[in-house]
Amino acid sequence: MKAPLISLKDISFSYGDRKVLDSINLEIYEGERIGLIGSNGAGKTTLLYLIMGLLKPQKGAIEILGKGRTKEKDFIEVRQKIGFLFQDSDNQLFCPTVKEDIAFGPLNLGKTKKEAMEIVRETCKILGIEGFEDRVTYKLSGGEKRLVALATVIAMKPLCFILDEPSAGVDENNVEKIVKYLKNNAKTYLIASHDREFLKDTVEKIITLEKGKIKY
């Protein structure tokens, strides 16, 4: 049997004396499309941050792409190959224009400027945001920022997507674009969301985070 892309073993995490995750075990295999639900404060975002190395567990082991990940340098490869969508788009978008934001990842991966601009065009077309390329990022609406933030992730062509509330603040028409992309173009992903309708359209399995434990 193939090894999982992502493996969390006995992961625990607390904020002060408030335990958020209590000996969590989770495996994500290539081709799996998983939804993660739970009440506000249940630890969904914390779990995603641990996968991406943005937080460190107080207990347990993280293996991603077949390697143990403990130090910051271990997560450089993870962030190149696992695409992460922050819950707050403003944490993702920091360039003056949309095209610069979308091109940032590909350029960092060694693409030429010409190659990166082609990826920008392809990605905007996939999400139906052609014409956005020269727009000023901070002037976009919340829903438009969400699509552009997702575009920055798609442009990296990741092996797996980790998405935190991708449909939040997005109108119905643009939610349809996200659903269509995920169903037709993304093979493996974990989506944390309160939007059960969105999950019903995009995932094959839902897990619940409750009282620090994962329930299947």
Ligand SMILES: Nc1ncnc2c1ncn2[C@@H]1O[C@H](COP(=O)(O)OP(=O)(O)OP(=O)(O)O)[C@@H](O)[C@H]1O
Contents of the next structure:
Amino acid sequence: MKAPLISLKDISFSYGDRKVLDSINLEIYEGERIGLIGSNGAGKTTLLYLIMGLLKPQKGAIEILGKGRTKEKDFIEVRQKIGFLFQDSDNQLFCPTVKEDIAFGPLNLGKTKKEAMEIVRETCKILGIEGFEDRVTYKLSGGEKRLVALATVIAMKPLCFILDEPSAGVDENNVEKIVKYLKNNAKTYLIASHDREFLKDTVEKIITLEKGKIKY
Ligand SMILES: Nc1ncnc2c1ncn2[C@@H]1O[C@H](COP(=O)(O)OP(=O)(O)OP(=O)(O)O)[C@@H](O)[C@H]1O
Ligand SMILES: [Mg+2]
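Having seen the form predicted on its own, could you now give me the structure of the form predicted in complex with the ligand?
What follows is the whole complex; the chain from before opens it.
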């Protein structure tokens, strides 16, 4: 069997003396589509931050794309190849306009301005937000921001998606577009969500975080 894309071994994490994750093991293989559930404060976002290198564990080892990842430098490649959707869209969006936000990743990956703009158009079409390109990001509604945030992730064409509450605040019609995209175009993903209907439509396996442990 091929090595897992993401492997967490015996990971523990605490904020000060509040232990959130307690000796967690998790492997995600290419082609797996996994849902992550758990009550508010269970540690889902914390777990996703550890995968992306936005937090560092006090104990355990993280291997991603076959390599051990400990230092900040190790996560540069991770963030280029694994697309992360923040729970709070305002953490994702930092450019004045929608098109600049969506083009940011592709430009960073070496695309030309013309190529990046083509990706912006394609991505907006996928999510039904054509015509949003010149809108001012901070003036968008919550749900609109959610779609643009997701567009910034899709535009990177990542190997694997790590999505924190992608359907939160999104209307039924637009959730359908997200489901369709994920089912048809995304091979590997981990989605943290409270939306059981959404997970039913998008994942094959659900894991639960409870009292610092993963229940399979
Ligand atoms: N920066 C921080 N400093 C201290 N405690 C924190 C910090 N961030 C999160 N926590 C605490 O860690 C716990 C886990 O938080 P986390 O955001 O991972 O939960 P979650 O499962 O994503 O919850 P939700 O479903 O509400 O998004 C919570 O009790 C939270 O209050
Ligand atoms: Mg969370």
